[in-house]
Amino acid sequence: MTTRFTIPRPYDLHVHWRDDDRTALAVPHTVAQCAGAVVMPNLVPPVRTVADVDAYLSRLSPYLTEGFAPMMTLYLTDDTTVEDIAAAAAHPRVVGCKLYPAGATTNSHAGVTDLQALRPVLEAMAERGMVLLAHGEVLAGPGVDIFEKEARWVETQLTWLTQTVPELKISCEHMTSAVMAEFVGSAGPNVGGSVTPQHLLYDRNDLLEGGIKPHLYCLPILKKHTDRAALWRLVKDQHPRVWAGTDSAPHTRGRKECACGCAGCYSAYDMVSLYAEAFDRELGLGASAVQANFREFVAVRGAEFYGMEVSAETLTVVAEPQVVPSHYDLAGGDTVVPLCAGETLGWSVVSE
């Protein structure tokens, strides 16, 4: 039993890192533990064209350090065209477009409508290898309930998506229940997912038993224990196309605590850390076949589907406790309330 171990400085293949006083926050804490970063393009307005996106690269670069890769996407509409995408696939920084279905989460009414009027716009993508990172929700309303949303979207555009564009890589971002999981576990080699730390922690016991808990509000939301277990499964049989990105959402604690409370957890503070928490409360992360999961899972899959070199750069991972901070301040005065505020990890991130 081993309780030291490195891994390759991580990506973290889905994160959040707004446009304000929140980013000078997000920001230094991804590239802290990171190699490089998959960035969300839902700001108001949203990062829709490669212009978009390099004007938002101007805004992040006085917290970006040498050596970082901030890895860029568009945020698909229904007017996206496949010059749009031309000129993202040509974009050094550019890796995928994301799709949100119009009204799914947040800052999200913006986003698709209709899916199968951008079948030009897919098989563009597809002819140039983007990835289409896909929230995979459809709205909740008369009959879809909330803790259905992403089965839903699996049965009636997941299905329609890999058999219509069957060469377009797909990302199934932060995967929740057990019938995305069985879907990807499944798939071919196009098709993968992310799963965030608060989805291999909690289930949605966590969330409401005893009080509703507005830091494990997050869409997709938390699912039954069966759901959490099913994607344990795949990360314990080690999926070559399964591996971890937090949606690390950095929501102030007033838009959180509220009568009608943001969705999103605030896990960047320490990705490596909350991951190894996961890991070993499930698995016992002192066996080194487990570290070696971890190691695959953290660093190493995720980044092989998008087409990236593993880091040559490391970090090492020990079992030394650690408390979580209650809060981080925002220069604006508000605070955020980070995903495990005040408990105590039984894993750190050391430098050497």
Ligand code: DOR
The other form holds:
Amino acid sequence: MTTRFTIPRPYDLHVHWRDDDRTALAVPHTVAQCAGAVVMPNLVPPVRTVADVDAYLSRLSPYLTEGFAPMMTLYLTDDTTVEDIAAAAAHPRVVGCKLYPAGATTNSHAGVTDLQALRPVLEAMAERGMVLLAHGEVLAGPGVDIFEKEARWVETQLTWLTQTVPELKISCEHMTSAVMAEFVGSAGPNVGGSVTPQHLLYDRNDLLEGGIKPHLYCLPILKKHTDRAALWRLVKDQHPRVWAGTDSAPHTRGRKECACGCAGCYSAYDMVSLYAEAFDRELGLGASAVQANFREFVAVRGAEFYGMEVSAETLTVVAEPQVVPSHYDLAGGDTVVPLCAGETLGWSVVSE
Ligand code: DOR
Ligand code: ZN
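Following the display of the form predicted on its own, present the structure of the form predicted together with the ligand.
The complete assembly is shown below, putting the previous chain first.
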């Protein structure tokens, strides 16, 4: 049993920082722990062009530090052009484009209604080595159950994408289902995907059994224990293109604990300890082989897919229990309730 090990300072390869009083909470949390992050563009209005990227970066700048790399994404719409892609590829901070099927999740109404129609844009991305970050879900509706939205997207969209634009690098964001896990597990080197802490820790029983837990509600929604097991098989087998990306999404308590609550879990406050808790429960993090896998999953595999340098700075992960705060205060008066609020995590991070 080794109770202390180091990892490179990780990247959070999928984070929501917003553009209001939640930004002042979320960005410092990510910056405190990470070497960089891939920042989501689903603001209102969305980050659609390099001009929007530059404007957002300048609003973020008070919270950023010199050594930290904020990597940005463009929000794809039906109107995105090949010229938009050329400009994005030339921008030193833009790594890819986020695909939100229109209506699939928070602030996705300006998203893509017909992926096939965007083929020239997708080809332009592939030519320039840009990553397509996919929210892989079709819309729910008659014939499509909310728990099946990801599997239907794999069958109808991802299969088409990988056959039609095979050179395109695709990151399947926040993987949740066995169907997605199996597709990514057997796909070629241009396809990988991120996994959130909540999808490693929980299944839909945790969300719904004994009462609805609004702070476990996110999209794609938590699935069955067999789906969670399929994600763990990829992680345990050390799949080279499966990595950590939190999908940390700060929503106020008021917007979560209400009759129609928002989707999203806030995990940026300490992503490493949350993933450590998940690894410890599932695999036992005291074993040095598990620690080595943890290091690669949290800090190496995703960076390699994106072509980012693995950080030379390190964090130390220690088997010291910590109690997660019940909430974080926002300047506007509301609060954000973090994932695992009030619970004890078995591991902590110290910078040495
Ligand atoms: O739970 C989620 N929250 N899933 C998403 O896809 C978006 C995110 C958000 O922005 O709140
Ligand atoms: Zn997200």
